[in-house]
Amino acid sequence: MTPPAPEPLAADAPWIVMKFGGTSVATLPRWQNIRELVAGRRTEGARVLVVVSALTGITDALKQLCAEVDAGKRSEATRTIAQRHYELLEHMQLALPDTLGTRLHDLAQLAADGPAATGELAWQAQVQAHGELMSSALGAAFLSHSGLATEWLDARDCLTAVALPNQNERTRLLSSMVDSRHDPRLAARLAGLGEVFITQGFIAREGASEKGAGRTVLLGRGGSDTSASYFGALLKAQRVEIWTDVAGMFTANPRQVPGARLLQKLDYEEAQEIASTGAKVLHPRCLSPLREPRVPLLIKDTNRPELDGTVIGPEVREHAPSVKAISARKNITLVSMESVGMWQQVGFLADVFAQFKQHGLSVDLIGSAETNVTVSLDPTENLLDSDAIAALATDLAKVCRVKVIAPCAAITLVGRGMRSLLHTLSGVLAEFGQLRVHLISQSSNNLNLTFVVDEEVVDTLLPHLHELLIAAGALRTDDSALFGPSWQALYGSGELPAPAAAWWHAGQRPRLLQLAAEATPRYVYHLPTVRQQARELKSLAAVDRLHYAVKANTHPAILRALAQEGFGFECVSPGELKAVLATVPDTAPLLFTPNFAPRDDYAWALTTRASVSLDALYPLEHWGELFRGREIVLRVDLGRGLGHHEKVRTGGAGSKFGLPVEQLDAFLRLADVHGVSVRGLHAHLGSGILDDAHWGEVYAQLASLAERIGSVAFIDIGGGLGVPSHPGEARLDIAALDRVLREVKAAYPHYQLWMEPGRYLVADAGVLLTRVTQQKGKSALRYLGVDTGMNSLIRPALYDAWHEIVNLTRLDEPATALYQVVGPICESGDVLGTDRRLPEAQEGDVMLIAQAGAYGKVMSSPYNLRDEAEEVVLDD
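Output the coordinates of this single chain in the form predicted together with ligand ADP.
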């Protein structure tokens, strides 16, 4: 039964502009969706203007037709194009409407005539305009036939192109701009004609006062979005909706980065920056018409209208500062201009830029040095062709030495306040360190940071950089008010990647609340999680011996659990060694690996069963007698460090650990003098490493050193196995690590392979429970106080470490507040988490700080003489 027709609309009913892209108008099911969506908006009481693109692929086909010199081939092309439309009509069970018939006829005529009469560019514009003219005619017929009375509108009668200074003919005709100041007369005129309209994207007409007035012009490839915005601004619409084949703007092109996250809310400036730096989902010019009238823009998926989409509107400052997206533009041309002593030459820059103006080319990025200026030309703005660039280069050569570098790609990080995020980007910057970077530019609006690199590296680099941004906490995917699900989660095969960590505490809430009711602050450790991690590492077939690096957590229950799992223990002080000796069976292997320890520490350790490790010449130079006849382990520095923070990197000249490889011969001579035998070689580059290849490289390097030494029986490749902490961050791939280790082991099978993980075994197993004490507002910031801070957990203050924070009392309430979670210690650095999206909290709420099992309690201090957190162990 057809629903009753809605009440007629008042003359001043609000407007909604709905733009449907090429894939959204190419099939019958999509048109059925369009019908439902449009009818829905009408029923809500809005007048609807539908803007359509050409059917997907048709603009490309028309462009190809234009490039064809042979009239016969052009006519053939029009027949293929017509066929696409006939097929869709057939699916719609519609006869050819006259409106479409006329268009097809006109197109055939244009193709037959060729450009002679109108001029090449004007003819191209007319031909390409037919894509949208045809799709809109077809759409009008379908919608009206399906019971939704729809008026067909010629967009050229509403959108008038403006002539801009320095615009060349090509840009004027093929990439034009439109005057879109609010025009109440247009709204009034249309309101007199009907309630639902359909019109074309991509096309407009030259204004009456211009030379060649009345010619059809185009708005640039992808410009239908911009048509919708022009209409939105002219009509001062309630909103503009862009319906496409993805649910919105993502943090990266989702076809390239499946882990890209949906951006739920953006302000005009950020969205503009993402669009103009490569995100094809919005035409770069489509936001500026909406800014002044403050018309919001919504991006939605035509095929999945139930998904939330992206809302773009005036600025809202309620989010954590974050990189919002990483985008890439290919096909960038760089022009490098060299002139000796140019800064002394008054007017040099004016001269070179005059040439760009002359050739109608707009400059995008600029980098300068004493004798060189390098600029980039963006193809979307410039409609580049090789002739234009060659002509420019010829003219520039008169004033400087010119080099054209292409094809390049520009990779851009976008986010408001980019400069305040720089400290989080060291890992990302390090990636660029390995590439040829032609230009780096930071936009003066502080919204973007761009790197121009060779084009071929982009496809593999982008997913990697996206991951690094999440891992570094630069892309704050934890802020659920801003970052929606990943593309993979929304559209993937249904198999979601494993969550960052299977949090044991999710299932233990009542118990944890009870423990917190007894006392806070409290550390709670979950032994089954320790065992599970231990067993995972025991599956590494190539590893002969695993030692737990006890500095991560020395709780006796954890030591016992790991001894039961067959682990040895790595200790860095007599205190640790004593704790282990007092707790674990005397069959457990022990390592003593101190750094800058006093003589007495070694003297005592040598009385135990621990293997003692040295990492400097000094002990043998000065206390050689102590080690006479002993077997020792030598820790070397492989010259580089790795890890999640500068302070946890333990290799390279900047770190105090390890014997530099160039001192190896001197060490071996000393060992010889004292009858010391080097039985083991050890290296540890840092902590929080998630790259499985790393340990293979370490083994191979140590093994090749071991070949030189002769007496080595085992190689200890250290620990540092990372545990991801940010939502969406990938876990270390243990199966891949297994493959890597098996491979290197096969190359050097005569050494035993040892490892010494710490954090990996215990981080996820521990949480810190604390209670809300007070709250405070300070300008835009909200502070949430809890009853312990850096005295119990110093990692956030020391390493900027990220720990997930959960309000255990209000687990089911919506996370609407943005808090700075702070402790009671008299230090500004006493912050446990910045910009955390959490439910509105109240005094006494129990907060859980996750991943606190490693380097939590062991690094706590009596600072401010606050009570230390107690420790509780759960065995099930």
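Would you generate the structure of this protein in the form predicted alone, following the form predicted together with ligand ADP above?
Just this one chain is shown here; partners and other molecules are left out.
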């Protein structure tokens, strides 16, 4: 049954402008999608203006036609172009509409006549305009034939190009701009003609000038997007929709970074920065017309209209500062100009930049010093070739020394409030410390930070930097109002597995709510998750012995569970040793790895079955008799530290751990004097490491040192296995880690391999339950108070650690509020989570803090004499 036709629209009905690109108009199924989409917008009670590009490949074919000198070949090209449209008409089962027939005839005539009558550039504009003229004529026929009455509209009757200063004939005709101020007369005129229209992107008509009026002009690269925005501004539309072959803008190029996240909401400036610094889905020129009338723009996928897409509009301030995207542009050329004479020299820069103007080259990035100015030339805005650069360099050499650096690439971080994010970017910035960075530019509008590096490093660097931004909390993928699913989830094989913490606590919600009703704050540990993590690590075939780093969580139930899984135990104090000895079987291996411990600690540990570790010269220099005849483990510092925060990096000169490698010979001499045998070599460089190659490097370095020593039987490569916390953060690939370790072990099969993971085993197994106490608003911030804080969980205050926080009471409600989650401790640092997107909370709601199984209760304190959190264990 045919649905009833919608009611006629009022004269002042809102407008929706919908733009469809070349791939979206190239086939019958795509046009059927367009028909359904347009009909849906009409049902909303809006007039619809459809803007279309030429069919895929037609614009290139028309450009090739323009390059042909021979009239016969031009005519042959027009026949090929016409055939493409005839084939689509046949699929649509349509006769040739008069509007399309006229356009095909006009194109054939233009091809036959050539540029002699109108001039080369004007002729090119007329020829290339036919791609959109033909596709829109075809589309009008199809939509009307499908029951959606559609008026064909010539965009040149609506869009008038404006003359700009310093505009030459080429830019006037082939890269023009349009006056897009709101025109009520246009809306009224169209409202009298119909309700659904189809028109062309990419083309406009020249206004009055000394050349006359009425010539066809083109809007340049990205012209169809720009046309849609011009129409949206002229009509003051309800919204402009850009329909393409992807769901929107992403946090990185998804073809390079499959884990790139959909950007659900951007303001005009952010979107323009992302578009202008590398994203191809939207041309930056198309956003400018929409700003003054504040018309929102949506990017949607024609084939997947159910996906949310990206909404671009006026600045929205209720979001936390965040890097929104990392983008890259290749083929960048740098021009470095140096002269001692430029310092305090009035007019020097004017003379330099005059040369760029003379050669028609626009400058993108600029870096300056007292004696040097370096600029970048972006190939998307310049016609760069070796002759153009050589000519520029020759003229610049008259006033300064010139160095051309190419090929380069510009890597740009984009986000509102970039300067406020610098403190979170230390790990990201460190990556550039290992590269040749030719230029750093921070935009004056505080929207981007750009690094120009050698082009060859970009393809491998970009995915790595994207992961680092998520791990650092600079790219706030936890904010569901801003960041959507990953490209992989939308178009690939599915989303990466969620962190294990999400698996168990979501399924235990009723039980957790009951535990919270009895008392809060409470730590709750899930033993099946501990066992699951343990068995995953036991799959490391290269590892001969696994020791649990007891300091992560000393609860007896966890110790017993890991003993049952065959783990040994690594302890850093007599207290930990005693707790383990009292809990686990006598067969469980023990390690004692203290740091700056007193003599008595070592003396007592030597009475137990634990292998004892030293990491300094002092114990042998001053207490040599204590270790006489003993076998010990030596912890060395390999000269570098890694980890998610400086306070968890346990290597390098800035760390108190480990014997410097340069002191190894001195240690071995002392060991010989006291009859001490070094049976094991140990290194642990930090925590929260997600790079599987790290442990292979440590293994190889320790094995090389062991070869020098001669008495070593085993190598302990430490722990620090990272646990992803931010949504979308890549998990450590255990299978890849095993491959790395097996490769090194193949070269050193005579050494046993030990590891000592801690947080990896227990972090996901624990949650902290707490209750909402009150709320407070201060300026633009909203504070959500809970009944515990840094006294129970100090990691956020100490390490800037990020823990997922959920409102367990309102788990299924939309997250619409942005909170600073704080505790009752009398310290400004008592913040458990900043800028968290959560449901609107009420006093008494149960909040769950995830990944609290490691370094939670063990680091808690009675500060402020607040009650300590109880511990509860779940074994099913």
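On a predicted model such as this, the values are computed, not experimentally measured, just so you know. In this text, rigid core is short for the largest set of C-alphas that superpose within 1.5 Å between two forms. Positions refer to the first chain, counted from 1.
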item	value
Rigid core fit then S175 CA moved by 2 Å or more between these two forms	yes
C-alpha of A11 moved at least 2 Å between these two forms on rigid core	yes
Large Cα shift (2 Å or above) at W152 between these two forms, core-fitted	yes
